[in-house]
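To begin, one chain is listed below as structure tokens, in the form predicted on its own.
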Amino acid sequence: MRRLIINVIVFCKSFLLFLKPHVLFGWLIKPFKTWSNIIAVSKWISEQDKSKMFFNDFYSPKRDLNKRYLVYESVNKNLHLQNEEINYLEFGVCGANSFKWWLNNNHNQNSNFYGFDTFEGLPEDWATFSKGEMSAKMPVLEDKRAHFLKGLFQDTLPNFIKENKIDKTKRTLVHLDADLFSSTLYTLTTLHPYLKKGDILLFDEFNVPNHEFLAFKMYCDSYYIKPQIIAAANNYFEVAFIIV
């Protein structure tokens, strides 16, 4: 009975895809899918265990993006972050007001800080912005822990990598800035095998279903993990998990 049914399947689907259903139905597929992930960024919300969240302002009628640093500085304060050795890493830099929040409060000399940005804006279209839009200069600090690398990702993560730049004995902090779905998951499967227990991983727009959220859960379901969230603003727009 079993075979029975799996070669009615094996002919149903050869017979749909001989049709070629993408031309009449093809205009379906963009909206399905953000509605789809849309029920999936909301159901994923009622499941996090909001107790062991340091800051949380679900639900906020009206974003602030300034409350991105009430991310930031209760995860700083309620993880002693202030004079710990950090490993910052940063992708998706832009007018590096975030890179330069956390360069500022933190005071252990030893820490550093990585900001790799294209400088010449999203390699891709974004939501309503178009590829090379959000383009910037790079920046130009004093601090000698600053470091920044100029590039897609994908071309410079690897040699930063090779080079033994991530310092396993300090913890580290991710920032997800990037936007696009692409740019986020090569980031995190790159990135998985120096991770450990106890680092952070930051997001900035968390909660747009077809980028950030959906690289964050295809990540964890391919890996197997479940960071624990611990801080949000802006209805989960932006986010901070610690690994556990």
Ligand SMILES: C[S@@+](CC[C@H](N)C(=O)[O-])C[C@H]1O[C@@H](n2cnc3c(N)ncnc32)[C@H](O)[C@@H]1O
Second form
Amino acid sequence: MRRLIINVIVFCKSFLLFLKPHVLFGWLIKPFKTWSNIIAVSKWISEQDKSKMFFNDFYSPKRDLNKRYLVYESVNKNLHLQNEEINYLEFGVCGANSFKWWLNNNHNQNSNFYGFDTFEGLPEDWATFSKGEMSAKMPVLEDKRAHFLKGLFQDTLPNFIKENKIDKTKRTLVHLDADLFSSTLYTLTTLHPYLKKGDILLFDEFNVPNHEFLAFKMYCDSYYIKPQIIAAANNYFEVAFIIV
Ligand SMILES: C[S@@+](CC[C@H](N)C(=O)[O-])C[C@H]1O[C@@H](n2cnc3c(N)ncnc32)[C@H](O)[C@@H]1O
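Can I get the form predicted together with the ligand as well, since the one above is the form predicted on its own?
Below is the whole assembly, all chains and molecules, this chain first.
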């Protein structure tokens, strides 16, 4: 019986592909993908263990971008990071607003802060933004702990890793603020071997269903990991996880 069911499914699938359904229905790919991932975000939220969260404003009817600092502050204070020696890696620096916050709120002179960006804007279209938008001048900061790596993450991160810049004796904070699915998935999978228990992942556009959320979900599913959520603002737009 099982063999018969498999044969029917295989026949139907192959016949469907033969009919080239994308010619008539290709326009449905994006809305179906978005709906499916919105439902996945909602299911994911309901499945999280919220008992260990330092901050969570779900549900708030209004988005307030300044709340991202409440996420940073709650993580920084509750994990006592202010004076800890850390590696801070930010992917998507642009105007360096979040980068400067972490730099100014960590007082350990042995911490290292690395910011990765093309500084020529997004490498592909995202939401209502076109490729090349969000370009910014590479920041010049007086703090000697701050370093910037200009170029695509896909070009700069492999060398950075080869040069052993990630000090495994320190806690690492990875701030993923590149918006894009491709950039986020690339970064998470490339950094995976260098991440350890206690490290922090921060996201800035997490609940966007086809981008950061999808990248994070694919990353967790592929590596069989389940980071613990510790803070969320703006209905999971900005989130923080700790690796357990
Ligand atoms: C939303 S902005 C970052 C905002 C910044 N964190 C802040 O607080 O001001 C996103 C940035 O990600 C960068 N980006 C996205 N994908 C990238 C990639 N693959 N390589 C390098 N930069 C990338 C874009 O150039 C853009 O500047």
